Every structure is written in structure tokens, then in C-alpha cells.
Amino acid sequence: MTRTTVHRACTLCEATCGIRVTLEDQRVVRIEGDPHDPFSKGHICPKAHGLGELQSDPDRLRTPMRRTESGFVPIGWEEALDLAAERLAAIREVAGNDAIALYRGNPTVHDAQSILYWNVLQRAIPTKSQFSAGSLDTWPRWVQAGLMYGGFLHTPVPDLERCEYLLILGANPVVSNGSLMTAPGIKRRLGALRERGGCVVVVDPRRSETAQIADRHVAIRPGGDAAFVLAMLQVLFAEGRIDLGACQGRVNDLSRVRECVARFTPERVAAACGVAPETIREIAREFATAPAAAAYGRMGASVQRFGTLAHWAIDLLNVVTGNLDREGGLLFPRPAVSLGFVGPKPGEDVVFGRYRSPVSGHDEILGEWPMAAFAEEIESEREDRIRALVVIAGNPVASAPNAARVDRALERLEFVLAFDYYINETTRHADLVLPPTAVLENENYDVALLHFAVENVAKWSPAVLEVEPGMRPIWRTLLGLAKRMMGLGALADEQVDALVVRQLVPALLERSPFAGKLEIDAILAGLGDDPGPRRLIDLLLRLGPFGDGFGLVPGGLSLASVAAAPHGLALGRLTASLPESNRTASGRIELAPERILADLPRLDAWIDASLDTGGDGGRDPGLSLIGRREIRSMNSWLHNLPSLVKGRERCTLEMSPFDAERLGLRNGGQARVESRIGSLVVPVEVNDRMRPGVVSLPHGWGHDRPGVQLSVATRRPGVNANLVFDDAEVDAPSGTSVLSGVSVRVSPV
């Protein structure tokens, strides 16, 4: 029997943290943190365990497979890549490239092949048409942020390790291990910040598992977190407590702000927001004068009717108290690589609307539209609506609101082309399922979540083991499916993917250190030949900020010196960095975009309406709808897995003693949530962690839809929230969809 470790990272979730795996026989007997990692420090969390089970599910596929009409049969590579081309390119001559959808969920974040190929994909199928899990839950903050900073992934995080005063609005990250916010050992982290002196304050109408370890919890109204910061906002221009530090010049529109907060008095919002004037002065004020501060929100602070409104707000009140681009306030990390060439160059004007999505007039937001446009488009009578779909590891009919109509368009579809493992809610509708290759079967390195990391780390993922016979990597398959779509079927593979890398090395060039420093023709012979996924990481860690130049700088990071540290490499922690880091036309911090501004008079109505019905902002009286994070899942794609859904059940409808007594419900019981365009039923779990008035359910459940092929999870299906969120209600200057502080009317079955 031969016993081996590898090194890597995990890629289940935002936190990237080391493990290490433990092989006999090329077969994963355990599955451990690696306390060697330089940023994870052994951390992991019960989800690394599942990645042996996904490894060994027999749910999961293992050859291509066609839909008949008597169920899904295996079909060959060659022959289901020629069937899909052949198919979509019918589509594409009678109705034009906007007819084919394209849809990306979120595990393709964590995974280097699909984010580089799926953007080979869209080069061949260059539709309006595209989509993601964006709208879903990024969108707020990336506007938000290419607006004032000039570029969606470049985003100040809090600097963990020295900050005094964490402001966490909207967010769990002991249970998410950090969003947007790239932080493995959450906890640990937090728990360090508290015993050297300092503070956490949570706001969440929920008492999280963040909550229940901070200093301070303030459970604020659903939809309320801007109309919060902003009286903070004014709190602080009132009193005369604005002190911008490193960003004191380097600012625009400071004297429009302080225009636009001065309406939100904390009387005047403290009905909207449910929390006290007097609590809303003294967290100003203490942040204010806190030695180093940091003020950061996710989802809960996204998906709701203000998201953009509320993202803006909290990274004003970051830039004002002097807090940006200062050691244990907000840094801007420096990932080693970078996919900043996917956005505008530096000095451009970051654009949203570039056109419009055709039934309603939803504004395009970085290349997409948002999922309130999804069903819609296939509905429409048009000659060029939606008429197929290629979606890779998404779930929209598990993950997009009003989910039953999601899942009715696509019934609608002519041609429905999936990569995922499962066939699961949406790839049920497929007729070819083409599964990717297991992630211990792949190579990594992430490209996208160390944009956001508190600290600036380098680490490659070695495969642990070999491809399963049969089975093919998803880089190979959509550039494979590509090929056929740009009409190059004749050339190999290899062919192909050396004319992605010729095309892409002078975009890379034109934005590195290295520009005007380096021949073209000498970085493809310093890369080699080899196809795939390595050779495109090796360039963007070479021509990298911490990069080797291609031999320009000794010692500097490629692929070889990265994999050549199992346990990853330290980079160092975030310092500060503007001017550099600022990427406006400008060149100073938008702090006022026209965009962002337009929105605060739907804002105002809200706060207005709030004062005249006893806070529900005008709605009908009912409930309030959140949803929550579980750390044993992933959206929908982890329950299949038995170590993460054993135990207590976890999709449950949480609310308080009061509701539960004036509603007469039980611990336990089952209750009806009723919403203007749906119902679901569901178990009761009744605890004194939520605010009266508002109930919570996770999302990413409802696994018992006719045809799943999950055997785990539809014995423990849970329902599916976005059966009552409704895709009408959007956050205006983003498009993202509400999903938190829905209106419902909960009863017992």
C-alpha cells in the first residue's frame, strides 16, 4: 500500500484555504488543514471534507450524456461537442447570436480552466445574451466600486491583522469564511482583533454566528443598512469629524456628499433602518475616533432594495474618516495575478448600459444582463429572444427568484447545453450534460478571489489525482465547443489554444510593469508549447506585479517558482497604495457618481413611507424575508455529499417567540410563506436570534423537482426560497435582484 500527501488549496469557498490530502492507492483516505499554509495556517472548515465524497459520488457524471425520450443516455466527447455546435450554430444563422444565452454560476470563480476558456467560449459566441450568478449577489459592489475607484475587481478589503474597529454590516463571514473578502480563518481572526483592544460591531437583523462573537450587535430593519450609514454620514460632517487622510486631494464631489447626507438625520431614518438615533451617533462617533477602522458589508448589504446605495454609503464613510488606503483600515490587495485586463484600461471611464436588455430595458452591467431579464427573454414572441442556453455550474432554477417561472421559460428552450457534475433543477432541461473533470483531478491557481485577499499570497494546486478514464478537463471542452463555433473544427486543439495565447499575451503586455520592456514573440518562446490552463497562469504570473519579467527580474514569481512552494507563498500584507491604485479617468476617488446619486430619491421615499406606517416603508404589513448562509453548503451544489448535510435540518424558516406566539406556530411545526408570486412550506425553527418582524431561510435548497438524479440530497430536499422571491424587484443602479427584506405572509399549514 503507497501512502502519499499533496498540498493544495480548497476550492469550495471564497476563503482559498491549505489542506493537505492524504492518498493510499490513489484513493483519498483523508483531508486535513495544512498548518504550513502561510495564510490559511491549517484553517479549514467541514466543507474540504466533502471534496473526498465529491471525488467518489456516484451521482456525479462521468461521460457525456444526451437527453431521449426515455431519459439521459452517455454519448461520446466528439460526437456530443459536434451535436452542440451543430445545434447552437442552427440557432445562431436563423436567429442571430443573440438568440444563444449564455450562463455562468459561481464554482467557475474558484476555478482557473473555466474562468479563462469560458472566456474563449464567449469570443466565439459573442451575444448580448450573457448572464450570471452576479445579479445574484456582486453586482452593488462592483459598481459601486468601478465607479469611485474605476475598476469592479479592484476593491479595498479591511486589514484584519491590525484593524481596531471592524464595522460589519449585512455579513457572516465565521459562516461564509469571508466574501469579497478573502480571509481563511474568519474567526481566529476576529477573535485576535478583540484581544488586542479592539471592537466588532455587527449589523444584521439576525444574530449570526458573527454576531454571537462580537462586541456589538444592532439588529437593524431589512433594507435599512444605507439609509444607516448615511445618517452616520451625517453625524459626522455635522460634527465636524471628517479627516480624510491618505485620500486628502485625492478626492472628488466631498462638498456634493456632504450635500446628500444631510437629510438623513438619524431621527429621520431611525424608523426605516429600526435602530435608535442615539445608537446611531454613538457608532459614528466611535468609529470615527477609533486609532484604525474598517467598515465592510456583503450580501445582506447587496441583495436588498438599496444594494448599490448601501455599498456606496460604507465606503464613504471609510475614504472620511480616513480609513482608506491606511494600515488597519481598508487596502487595496496587489494579487500576484491579476484579471484587471478584462475591464477597462486604467484612465478610462468605467461604462454601464452600453445597451439594454430588450423586454424591459435593464441596463447591461459588465457584459451581462441581470437574471430579472432571464425568463423574460426566453418568453418573449420575438424572432431573436432566447431560443438556447449554455450554462456552466449554474442552477438559476435553484438560485434566481421566482424560480418556478424560471423553470417553466426553460421548458421553452430549443436547445439546452450544460457543464455541471449533477443532473440537478436546471440540468434537467438539458439535452447534452457535459461533466468536468473532479476537483482533486485538477491543477489550480485562483485567479479571481485573491483580488480580495487580506494579505497577498501566491499558491499553486497541484492535481491529486489522475483523470478518470473517460472523462475530459473543462478547458479542453470549451475549447473544443469554441473551435466549432468559430469554424476552426479542423485545427487541433493544440492549434487553437496557441492562437488564444498569441491573442492574449499583447493585452497582458500593454497593462503589466513590463510594458514597452519585453518582445511579444520572446514571452510565447519563454512560454512554451504546452496547451492549457498552466501555460495562461504562467504568463499572467510572469508579466504580474510580482513577476519574474521573463527574466527581466531574478527571483521574480512564474509558475515554476510558485509550484515549487507547496504550501504557498507569503507576499506580504497589504500596504498602502494610492495614487497607484486609483484607476479613474480622473485620477482621484469618484466619491458622488451620477449613477449612484440617481438612486437616492427612491431612497427618500422609502424613508418618508417608513415615517408614516410605523417602519415597514409602505409595504403590506406582513413579514419581513431574509435569507442566510450555512457553512456545510455552497449555494446548491454541495448537498449531494453526505458529511455536509447529516444532522439537524437545516433549511428551516427562523423567527422569534413573538412571531412565533401572535402567528400561532411552533418550534418544529410547519409554516406556510406566501409572497405576491408564490408559496412554499416549511419547517419552523424558533430562537431569539431574530429581530421581530423578519424570518429567515437559506438559500440553494429545493432538490425535489421531477428528474433530479441527486440521491442524497432529495431525501433531505429543503425547499426553495426563490419559489417567493420575486424577480420584479430589482436594486436600480445595478439591476441585482432583492433577496433579502421581502415582503411575506407567513401562516400554519
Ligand SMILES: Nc1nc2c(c(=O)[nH]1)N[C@H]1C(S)=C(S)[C@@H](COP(=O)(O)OP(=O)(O)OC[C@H]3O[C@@H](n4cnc5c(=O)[nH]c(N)nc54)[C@H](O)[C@@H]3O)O[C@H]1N2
Given for the second form:
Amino acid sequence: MTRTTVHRACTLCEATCGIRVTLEDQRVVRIEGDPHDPFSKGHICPKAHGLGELQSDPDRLRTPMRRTESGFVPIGWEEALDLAAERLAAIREVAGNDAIALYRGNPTVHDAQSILYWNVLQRAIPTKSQFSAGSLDTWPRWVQAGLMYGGFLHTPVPDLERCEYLLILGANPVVSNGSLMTAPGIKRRLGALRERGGCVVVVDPRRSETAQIADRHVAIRPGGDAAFVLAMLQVLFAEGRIDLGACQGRVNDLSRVRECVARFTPERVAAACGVAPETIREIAREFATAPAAAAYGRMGASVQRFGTLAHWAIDLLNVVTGNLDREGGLLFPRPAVSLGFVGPKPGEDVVFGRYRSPVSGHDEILGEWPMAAFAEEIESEREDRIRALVVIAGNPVASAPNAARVDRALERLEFVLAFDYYINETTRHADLVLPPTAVLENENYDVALLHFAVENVAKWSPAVLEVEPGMRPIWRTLLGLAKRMMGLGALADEQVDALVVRQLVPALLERSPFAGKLEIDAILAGLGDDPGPRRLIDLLLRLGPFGDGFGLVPGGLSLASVAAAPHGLALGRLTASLPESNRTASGRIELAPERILADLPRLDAWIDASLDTGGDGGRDPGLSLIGRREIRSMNSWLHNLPSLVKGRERCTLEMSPFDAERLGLRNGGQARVESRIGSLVVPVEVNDRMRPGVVSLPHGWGHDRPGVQLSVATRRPGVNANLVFDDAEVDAPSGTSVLSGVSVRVSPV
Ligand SMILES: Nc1nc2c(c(=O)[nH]1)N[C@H]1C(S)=C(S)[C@@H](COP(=O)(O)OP(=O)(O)OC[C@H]3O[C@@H](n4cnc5c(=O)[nH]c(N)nc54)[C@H](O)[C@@H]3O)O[C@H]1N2
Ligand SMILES: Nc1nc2c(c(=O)[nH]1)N[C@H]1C(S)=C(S)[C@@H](COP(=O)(O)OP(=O)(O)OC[C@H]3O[C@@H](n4cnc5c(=O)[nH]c(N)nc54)[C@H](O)[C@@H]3O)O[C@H]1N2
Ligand code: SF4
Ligand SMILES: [Mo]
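Can you now output the form predicted together with the named molecule? The one shown was the form predicted on its own.
Now the full complex is given, and it begins with the chain already shown.
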């Protein structure tokens, strides 16, 4: 028996923790936090152990599967790829590229080969029918940041190490481990902030696990964040507490902002957001007078009725108090690998709505339609309807609102191809399922999440295990399909991959610090012949801000130098970076983008309607439903790993004792939850964490659909929360689905 240890990063959530994996022969015997990782310093959560269980999960697919009359049967790789290309090409022939929908799910963000080679497939199937989990998640942030700073991946993050006042709106990092704020060991970081005399304030309708370790919790009414923060801004303008700090002379339209916020007085918004005027004033003054403060909003501020307005208001607060680009406030990270080449060129504005979705006319956002348009574009009788779907690492039946409708829509498709580990709620509809290799078989560099890291770091993750016999890495699978769709099926993967690199180099160089200083041929020669993600990552690193510029910067980064540091490399704290970090065409931060201001009347109407009803769901027979995450889950997909689902039932409806009593519900009893679009039955959990009038339900459950092949998950399936979230409700500027603050009725069963 040989015992070996490998160091790498966990890819299950956004925290990118360093792990130490111990093997006996080819068997994982232990997974621990890596104490020498300069970023995570030994932190891990229980999910890391799931990496070993994922490896050995008997339900995980280890060969391509084809659906037949009598169920799924194995099929060979080349045969599967030929079949997929043939079916997709036939549909394209009749109905064009737009008849093929592409959906990219969340785990792609954590896996470089999936992101980079999905991009290749996107070019091989240039369809307007692109979708992703982004419109169930980050779009309000991308739209707001894109319009204000000119680049959607380049958003500022709280400088946690030096922050003295952290205002968290609609995020629960103690459970989620941080999102759009890559910060492993967040609990330790928040503890340190408080120990040095700083203050953490959490705004959340639920007294979340993060609120429980904060100095103050504000139980806001769902959807109230934009109103709440705009009222803070009204107070600051009215009291003359505006000080732009580093942003002085670098912004447009400050006076326009002053005019816009004037009507949002604390008295006017109090009922709508459920927060007393005095509390709003107090927090506004504390924020403005703290030596360094940061306001940070995430899912609860994003997938709600006014997600884009909320994110806009949050960043305005940071700007007008001088906290943007200030140490201890918010700073722009400097990732060693930048995916900026997928966005606009510096100096070009981000534009949205370049075209509209056929059925309801949703604006295109970042080259995609929102998921709110997904089912209707399939159900449509129009000639240009969606007829086929290619889905990678996504489970829209679990993750998109109006799940029952999405489920039915998938039945109508002529062809579904899925790249996934499992036959689950979505992939059971697939004609073909092509599995990726398991996390520990992949080598990886985090090309996405380090854009949001609270410290600049670089880390290479080697594969821990050999690829199982008969399996193939997903980049080869994606490239194999892409080349067939491009009519290059006769070429070897290596040849097509060389073409991919050749195309990418000019786009990357143009946006790199080495633009004008390097010849394309010199870059290609320096890269070598190894195909695959490795070469792309080497390229991205070497042309990045810390890169060796293919010899121009001795000691600069390359894949070789990053891989030589098994625990990862610390590249220094975040630093002030304006004006370079701002990429708008005007060269200034745009404080009052029209697209965002145009949504203010909708907020006005909501605030005024809340005044009429007293604004408190608790006095109304209806309740407001919000979501919840749990430390052992990852959206819909870790429920088949025994150690992550053992213990108490987690798919429960949390509610306050006040609501339980008035509705005749008790702890452990069953409740029916009904909304405009559907209903479900779920066990009740009564606790004092919930704001009266608000109930919470986690998403990602409901594994009891016929045909699902998850032997552990189906034993405790839970219920799909998206049976009641309404696909008709969206945040107007971004088209993002509203997955929080939906009206429901709850009754005993
Ligand atoms: N363990 C675990 N970690 C995860 C995930 C997981 O499923 N499990 N998922 C990952 C993913 S994909 C993401 S996007 C991130 C999300 O990361 P976070 O945003 O940090 O996580 P959530 O739990 O969604 O937190 C949202 C919070 O907003 C609150 N909220 C709901 N509505 C409102 C509102 O209207 N206003 C305010 N102010 N608050 C509101 C909720 O009560 C909740 O506490 O987590 C990632 N990490
Ligand atoms: N009601 C409600 N709905 C929500 C949310 C909410 O808070 N409330 N949160 C939303 C958010 S933030 C998100 S990000 C979405 C997530 O929604 P999705 O991205 O659609 O789905 P996931 O549940 O993450 O499922 C991921 C799928 O990918 C597979 N998979 C895992 N790793 C890999 C891999 O490396 N390669 C491949 N090819 N497949 C892999 C898994 O088996 C699973 O089928 O859900 C959204 N939906
Ligand atoms: S917090 Fe947990 S799931 Fe997230 S990267 Fe760290 S160990 Fe993995
Ligand atoms: Mo997400």
C-alpha cells in the first residue's frame, strides 16, 4: 500500500478552500483543511468530505447514457457524440441555431475546463437561445455594476481585513461561505473584524446564522432593501454627510442621485421595508462616520422584486461615503487570471437589450435570455420556438421558478443533451447524458471566483486521482461536440484545440497589460503543444496582471510557477485602483444609469401600496415566502451523498410562533403552501428566527420525480420550492426571477 498526500482546492462552493487529500493507493482516506494555504488557512466545511463520497457514489454516471423506451442504457463516447451532433444539426437545418437552447448551470463556474470549453461550444452553436443560472442569481449585480463601472466581472468586494463597519444585506455567508466575495473562513474573518472593534450589521427577514454572530440584526420586510438603502442615502444628503473620498472627481451625475433619493425619506419607506425611521437614520449615520465601512448585498438583495435597484443603492452608499476604493471599504480585486475578454473592451460601455426574446420580449442580458422566458419559448407554437436543449451542470427543474411548468416544457423538446453526473429531475428528460469526470479527477485553476477574492491569490489544483477507465474529461467531450457542429469532425481534438488557442490569443492580448508589446507568434511558440485547459490557463496567467508576459516580466506568473506552490500563492492585499478599475466609456463611474432610474416608479408604486395596507405581512392573511441555504447542501446536487444528508429533516418551512399560532400550525406538522402558480406540502419548523409574516423554504429539493436515479436522495426527497415561486415575477432592469418575497397562503394539512 502506498500512502500519498495531494494539496489542491475544494470546488464545491465559492470559498475555494485549500484541502489536503490523503490517498491509500487510489482510494481517498482523508480530506482535511490545508493549514498552509495562505488564503483559507486550514478552513473547510463538511461539504469538503463530500468530494470523497462523490468519487465513490455508485449512482454517479461512468459512461454516456442514452434514453430508450426501456430506460437509460450505456452508449460509447464516439457514438454518443456522433448521435448528438447528428440530432442537433438536423434541428438546426430545419429551424436554425436559435432553435437550440443552451443552459449553463452553476457548477461550471467552479471548473475551468467547463467554462472555457463551453465557450467553444457556444461559438459552434451560435444561438440567441442562451440561458444560465445567472438570471436566478447574479444578474442584478452584473447589470448594476456593468452600467456603473463598465465591466460586469470587475466588481468591488468588501476589504474584510481592514473593514470596521460591515453592512450585510441579504447574504448569509456563515452558511453560504460567501458569494461574490471569495473569502474562505468567513466566520473567522467576521470574528476578527469585531475583535478589533468593528461592527457587523445584518439586514435580513430571518435572523440568519450570520445575523446570530453580528452586532445588530435588522429584520427587514422581503423586497425592502432598495427602499431602505435609498432612505439611508436621503438622510446622508439631507444631513450633509456626503464625502466621495477616492471617487471625488471620478463620478458622473451626483446631483441627479441627490434629486432621485430626496423622496425616499425614512418616514415614507418605513412601512414598506418594515424598519423604523430611527433605525434607518442611526445606521446611515454609523455607516457614514465609521473610519472604513462596506455595504455588501447578495442573494436576498438580488433575486427579489427590486434586485437591481437594491444593488445600485448599496453601491451608491459605498460611493457617497467615500468607501469605494478605500482600504477597509470596497476594493476591486486584481485576479491573476481575468475572464474580462468575454465582456466589452475597456472604454466600451456594456449594453443590454441588443435583441429581445421572441415570446415576451425580455431584453437580452449578457447574451442570454432570462430563465423567466425559458418555458414559454419551448411551449410556443411559433416557427422560431426552442426545439432542443443542451444543458451543462444545470438542473433547471429544481432551480427555476414554476418548476412544474419547466418539467412539462422539457417533455416537449425534440432533443435534450445533458452533461451531468446524475440522472436527476432535469436529466431524466435527456436523450443523452454525457458525464464529466469527478472533481478529484480534474485539474483546475479557479478562473472565475478569484475575480471576487478579498485577497489576491493564485492556486493550481492538480488532479488527485487518475481518470477512471472509460471516462473522459469534459473539455474533450465539449470540444468533440463543438468540432462536429463546426463541420470539423474529421480533425483530431488536438488540431481543433490549436485553432481555439489561435482565436483566443488576439482577444486576450488586446485586453492584457502586454498589448502592443508581444507578437502573437511568440505567444503561440511559448505555449507549447499540450492541448486542453492547462494550456489555456498558462496563457491566461502569463498575459494576466501578474503574468510573466512570455519573458517580458522575469519572475512573473505562469502555470509552472503557480503549480510549483502546492499550497497556493499570496499576491498581496487588495489595493486602491481607481481610475484604472473603472472601464466606462466616459472614464467616470456612472452614478445614475437610465436603465436603473427607469425602475424607480415601480418602487414608488410598491412603497405607496405598502402604506395602504400598513405594510406588514403579519396583519395580512397572506405571507411572504423567502429562500434559505444550509451548510451541507449545494443547490440541488449534493443530496445523494450520505454524510451530507444524514440527521434531521432540512427541507422545512420555517415560520415564527406568531404565524404558527394564528394559522393553527405546530412544529413538525404538515403545511400546504399555495401561490398563484402552484402548491406544495412541507413539514413546519416553528422558531423565533423568522420575521412574523415571512416564511422560508430551501430550494434544490424534490427528488421524488419518476425516473430520478439518486438512490440516497430519493429516500428523503424533500419538496421542490420552485413549485410555488412564480415565473411571472421579475426584477425589471435585469429580468432576474424573483425568488424571494413571493406571496403565499399557508394552511394546515
Ligand atoms: N452551503 C451552501 N453554500 C452555498 C450554496 C448552497 O446551496 N449551500 N449555494 C451557493 C450559491 S449558488 C450562491 S448564489 C450563494 C448565495 O450566498 P448568500 O447570498 O450568502 O446565501 P443565501 O443563503 O441565499 O442568503 C440570502 C439571505 O437573504 C435573506 N433574504 C431573503 N430575502 C431577502 C430580502 O428581501 N432582503 C434581505 N435583506 N434579505 C433577504 C435570506 O433570509 C438569506 O439569509 O451561496 C453559495 N454557497
Ligand atoms: N427558489 C430558489 N431557486 C433557486 C435559488 C434560490 O435561492 N431559491 N438559487 C438559485 C441559484 S443562486 C443558483 S446558482 C441556481 C443553481 O441552479 P443550477 O445551476 O441549474 O443547478 P444546480 O442545483 O447547481 O445543479 C447542478 C447540476 O450540475 C451537476 N454537476 C455538478 N458538478 C458538475 C460538473 O462539474 N460538471 C457537470 N457537467 N455537471 C455537474 C449536478 O449533478 C447537478 O445536476 O439555483 C437557483 N434557484
Ligand atoms: S467552504 Fe466548504 S464547500 Fe466551500 S470551498 Fe470550503 S470546504 Fe469546499
Ligand atoms: Mo448561485
